[in-house]
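Take a look at this single chain in structure tokens; it is the form predicted on its own.
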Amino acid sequence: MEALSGFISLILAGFQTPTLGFLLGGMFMAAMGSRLNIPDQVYKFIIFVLLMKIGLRGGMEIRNANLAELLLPAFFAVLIGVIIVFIGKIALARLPGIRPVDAIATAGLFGAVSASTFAAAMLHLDDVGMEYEAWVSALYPFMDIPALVLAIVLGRLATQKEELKSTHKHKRKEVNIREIVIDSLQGSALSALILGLLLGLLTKPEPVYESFYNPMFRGFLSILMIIMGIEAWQRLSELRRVAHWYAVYAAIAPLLHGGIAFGFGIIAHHLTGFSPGGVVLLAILAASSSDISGPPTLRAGIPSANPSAFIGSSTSIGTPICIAIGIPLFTELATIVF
């Protein structure tokens, strides 16, 4: 009973956190018909600063870390991203009213990673005093890129299959995986994160990190949450026009994916000493759904997929559930298990 009451308290506290509060505030403003508009260039600048901060911190810690401890969690991150895409593809594609290509795009978005949710999880662990390896941020691309690449490859194959059925042809075009990987790495979000990692690893950016990136992090994250809240409400109205199964999937997927990653994290803990906080962050990486790198990458990579389905389910349902329930749930689970 004490564990249950403690978890309920954490859930209620989660709804009062600034991160979720600003997200819900953005949704409320959009629901009230507010004309509040934050320019796209401001949004892109905020994303750049947040990812640079995460990358710089990860790079600085990797510089001093034992790489042997990083290898197993990195391998698990790749494996988890791939598993999530296949789970979503198989589960969603079998439901009525869902096109295979839309199922794959949705699975790819949930397999990829949300930088804002990950940042919120790190702040939460800092607030509750749960320690974690700072190089955990380096796991971001290990999960994000394989999930997006796999989704695009499967999505293009599904699109070709639909086209061949409609035209009664039997010859498939070759899917260039190398090109897809390069396109993913050249995306603005991953480019910023990788740049931060390299600068943190190869230079000594501590002065600029402590004077600019670290102090500005919470403020910029709160603005990003407002922007995401506005988009979440807009996408929610679009989501109503497509199959309601997306809403069911988006409600279940964050906790299911996070639970799978938590299990892998326990294995890493016993084999390499991966910290409880690191296990929680690995779970949140899996529980989150991409809000930065994923949408533009999947729009370009699978143009035949319906953005209202995969972005709507992620932004409107998946992200709030991950922040409000997933973060406190896996934090409390870590205190019980470890």
Contents of the next structure:
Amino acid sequence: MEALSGFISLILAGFQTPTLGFLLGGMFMAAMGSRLNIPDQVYKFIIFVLLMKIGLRGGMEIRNANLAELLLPAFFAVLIGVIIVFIGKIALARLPGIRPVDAIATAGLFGAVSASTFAAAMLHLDDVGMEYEAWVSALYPFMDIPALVLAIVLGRLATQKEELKSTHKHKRKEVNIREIVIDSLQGSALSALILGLLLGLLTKPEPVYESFYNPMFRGFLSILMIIMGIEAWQRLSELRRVAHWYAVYAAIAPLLHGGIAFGFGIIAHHLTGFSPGGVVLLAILAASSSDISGPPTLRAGIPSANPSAFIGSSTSIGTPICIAIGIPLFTELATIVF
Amino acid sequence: MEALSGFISLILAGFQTPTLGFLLGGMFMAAMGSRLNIPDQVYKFIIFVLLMKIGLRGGMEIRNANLAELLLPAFFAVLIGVIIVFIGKIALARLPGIRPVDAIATAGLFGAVSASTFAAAMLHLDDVGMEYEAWVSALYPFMDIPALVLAIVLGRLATQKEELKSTHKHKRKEVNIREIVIDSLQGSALSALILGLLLGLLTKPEPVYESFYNPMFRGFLSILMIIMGIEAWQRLSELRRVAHWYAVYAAIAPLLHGGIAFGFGIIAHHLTGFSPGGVVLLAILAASSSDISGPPTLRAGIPSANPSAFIGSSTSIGTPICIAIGIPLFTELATIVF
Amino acid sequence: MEALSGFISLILAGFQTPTLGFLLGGMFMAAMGSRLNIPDQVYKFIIFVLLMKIGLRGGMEIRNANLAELLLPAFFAVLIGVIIVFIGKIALARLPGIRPVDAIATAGLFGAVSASTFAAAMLHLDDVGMEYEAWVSALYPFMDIPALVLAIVLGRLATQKEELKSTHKHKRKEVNIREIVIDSLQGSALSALILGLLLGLLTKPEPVYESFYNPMFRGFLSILMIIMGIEAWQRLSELRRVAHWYAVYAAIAPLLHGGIAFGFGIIAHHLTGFSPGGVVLLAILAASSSDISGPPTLRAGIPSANPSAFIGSSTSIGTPICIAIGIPLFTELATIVF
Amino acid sequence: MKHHATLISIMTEKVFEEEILEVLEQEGAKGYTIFEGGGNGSFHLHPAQHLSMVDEFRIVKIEVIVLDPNMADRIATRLMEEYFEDQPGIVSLSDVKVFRQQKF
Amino acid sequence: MKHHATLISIMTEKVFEEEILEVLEQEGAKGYTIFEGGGNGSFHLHPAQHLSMVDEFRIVKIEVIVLDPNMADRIATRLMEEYFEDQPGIVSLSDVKVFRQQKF
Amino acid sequence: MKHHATLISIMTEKVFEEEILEVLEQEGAKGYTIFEGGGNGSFHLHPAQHLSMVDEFRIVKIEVIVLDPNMADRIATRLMEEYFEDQPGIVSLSDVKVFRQQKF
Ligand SMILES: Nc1ncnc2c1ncn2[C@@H]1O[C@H](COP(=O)(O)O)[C@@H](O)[C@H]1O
Ligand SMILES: Nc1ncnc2c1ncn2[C@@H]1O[C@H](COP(=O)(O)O)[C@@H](O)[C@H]1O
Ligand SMILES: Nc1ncnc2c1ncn2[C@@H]1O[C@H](COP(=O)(O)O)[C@@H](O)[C@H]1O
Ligand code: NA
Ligand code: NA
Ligand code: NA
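Having seen the form predicted on its own, can you show the form predicted together with another copy of the chain?
Full complex below, order starting with the chain above.
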């Protein structure tokens, strides 16, 4: 009871944090029809700097870390990514008015990871003073790639089934898993994270980290939140034109997926001493849904899936819920559980 | 006498301040035919950050302010915007070789507000240590929107008169004041300012304000000044091709408009205790002419007005005079008067 | 012997410095096929800020400098730029499979100066604590412009010779040296540097220098290095299709040119007290090859020269060698010689 | 199967884009594509160069393919009469061939 | 000397660009030019507007000039059949005149 | 009233833009529009991809509509002979219809 009221007041306080406040601010401006927009090249630069910052810090810490500790969480990350896609394929695809390919693509996006949500979670933990292993950022690809690959494979199979029913035949390329994995790793978001990790690990970037990447983090994240708020509102109109069940799925999924990951995190905590903050971050990796590299990867991989459905679900509902409720919820849960 | 020589030495010292120096530097480079240019997406981002900074600070202060104090200056701001447009319509439109629509559009731009000039004035007051109410930024829309709306309404009426004389008839849309007001509020500059005000008022943005928006202010403003200097020079060649009376108007207008506003400011000072710095900022709101959102609003609103005339007058002459002379003049005036 | 091992360990340590590390990181990502890329408007902004920073600091120091000291190094800079082009015309053009115009254009690019390499060298000297005259940045145009002008003049002559052999005749414009010089000075890179110098000299930019240009330097340079690493790798594939002798030239040229300039620097040291750090920077001006303004200037000036040859040589080989070997080598040399 | 169709190319300033898209919709065009560019024409002085920082003054080209040649004429005539008398812009028509006529 | 040639204009989302360039290369086109834009069509809902921050959803126009009208038809037909059945995109052909035929 | 006119499309690297606009002006063209893009052709190796950071190497397309077919031919011939022999670029001509002939 006390926990609940504590959590509610946490949420309310959350609306005053810049992170959530700026997200809602962006949504509000878009709702008012504002022509406010952040130039897309600035957006890409901001993403790049945030991911480099996360990567550099992770890399600098891995230097002194016991890499064996990373193994179990990494394995769990893969598992969670796969589970999320299967949940989507089974649950979402059964709902009325939803094409199987669209369900699968949506589940793929929710299995994949949002860099910006992850950055917001890290800043939140820093602000409340909950410690975490900085190498958790290295778990990102372990959850992101399996989810996307699995979704594309399942999506292609579903498309082929559909096409067998119709008359004309395409000379579609075969599904090539290796290609999809490599293509994912080469995407701009994962590349920036990996580059940061490598530079943090192999060079001595402390001076530039302290003079640039770290001080820019909070400001750049605040702008990113505005952008995401604007996008969330703008995609909502598209989402309205597809089946309403997407909205239901997108509202439940972040908390469900985060909860599952939180469970795995507790196991890792007991087995290898994974920190409470690390468990929260693992939950957020799961709860978040991809907003940068996921959409085009899925678009190219499953061209017959309707982007209004999968992007709308993730950007308009999944991400705001994950940031507004998921981050404070799982942080609070960690203070209670551990 | 002493005041005059003091003012002249102030102006000379002003050429050494980064703000004016960078503006003149931009003009000089453009005059030399330099291909120096700041990418337009960076320009938009800089404007956004400056306006958010001004808005956030204003919002944070409004929390503890007595909002009743804002009423009189806001009312005066509306009045000043309207007066400036009528002065332009009456004075400028009577000069030889000037079409009425062009005069009205030019007056509209001078009635509207320049975010960058306003930012430069704030930095100047900070540097000389003159205090002001940070909520003065909230006066911006109160002067900007009435001026633009009135100019568009008058401009459309003037166009219709012209068309009655000619033979062909357009099916022009009716003037819809509500639409123009909303459209102005939705523009990118006012949106950024309003968003900043809201976030400053409703959330607790102090950490991000201190770590990003505030430290970036001076540097970003210096780059904006370079951009405005380049623009000022480049528009000059267009201005040369229209009636020379535009140049005369544009040189006098900032000081005249600023002087009128300064007078209203003194009244507000005596009635409600409006601070000397606030009076200076009100004068600069009036003295400045819009450079971001005004031009396209007027272009769309009065398509038959010649943008070479109104943009040239404002960007090439009005703004440099306002920054080089207006800002130090009204600041000095305030130290004398109060 | 000790010097050699010292130098080798310096190079190895160099791989850990952010500057070189980030350059190699960029190359590595590109080699892995990553789609990581920094938006081009951000790239231009970064270049602008770095050059302004260098210029401002130079300008602020020139205020208190004895300008006569600048004369000899400036004269040497011109001389070095000219010598480099002639070396290229004589040596590179004689190698098998190399067209004279391509050799001349390549030599012109190596005679010209890389702003980014120069910035990296300055940061390196700051980090190792070796002092230098900040006005060395003013030497940039003295080496850059003569090299480009000479290359274009020689390139046009070579083209005319080729054309006399063929049948059709062009109405090519005459070579106009004044025009080329002015055009070079108007380029965006030199303009930013000159603007910075002027503002540093004539205004009091200390507050904005300390709050923006200086703190951003290290971070922006790190991002520029990533961009240059990516470009280096991408141009490599083009370079492979032209004669292999370009690679040989590009690998030797930075050290040879730097060595020549170092010699001139020693003379200036003895005659006018040019500082050791200044000598290193003069060597790097010579060792570096232009990456921003040089390529388009040469493209427009010698349209028949193959950009794959000259850009490939400079960006893919010359610049990485200059940063990885040239900067630590000449710094080490300076500590030994002086 | 190839079908004859008409490509309408409209050049104007971005600030007028929205009004023109409305005309297209009213007349029943099923799609369009927009490109940004720079330009120079006879109306006013160098309209594309006003305040180059402000997007809205950029030149845009709107391309619309329609099957019905009468619709093409109607769109072009309306644009000329209602807009391009007193604001910058030009319209041109050309013949193209397209596939799958239901899309146009 | 002027030569008759065919201009193939392809509009699609950037995410499909690479596949389409492959088709062009397979069929022997000697060059192409790509422009970015925005657009609106019948496929799905406003495809150009999904996640405007993400480049890959932008509309691109690929222009290819080929001398051989059969090659033009072959390219257009392959694109229609293999791609634009179930993903956004349109192809149009028009007649142009070019110089120096060896380039096309 | 529709008038027959010729659309000249010129593709080249941005670095040569200015020279080409001079030719247009000398020959009396009344307006033009410029678009930026990327491209690939037969001249040198992938010219559009040199130093992608540097604007000047981008491909631009210059579109010019002229009423007089002889002027179109003259422009095209001059460009081919004076420029596109030894630097990248192609020119194509096509027929369009325009309104209000005094603008072209
Ligand atoms: N003859 C032409 N050929 C190509 N584009 C033109 C031509 N005339 C005008 N334009 C374009 O249309 C815009 C408006 O032209 P105008 O209405 O003549 O000012 C210009 O900025 C150009 O982009
Ligand atoms: N009738 C049309 N005219 C011009 N462009 C079109 C037309 N229809 C579609 N397009 C373009 O082709 C893209 C894909 O169209 P669609 O396949 O209909 O979704 C759209 O986003 C537009 O950019
Ligand atoms: N066949 C073609 N179709 C369309 N654009 C082309 C073609 N050939 C060349 N181009 C364009 O013209 C530029 C110069 O071509 P080139 O002179 O062949 O190197 C290329 O970068 C392309 O943008
Ligand atoms: Na997820
Ligand atoms: Na004003
Ligand atoms: Na050099």
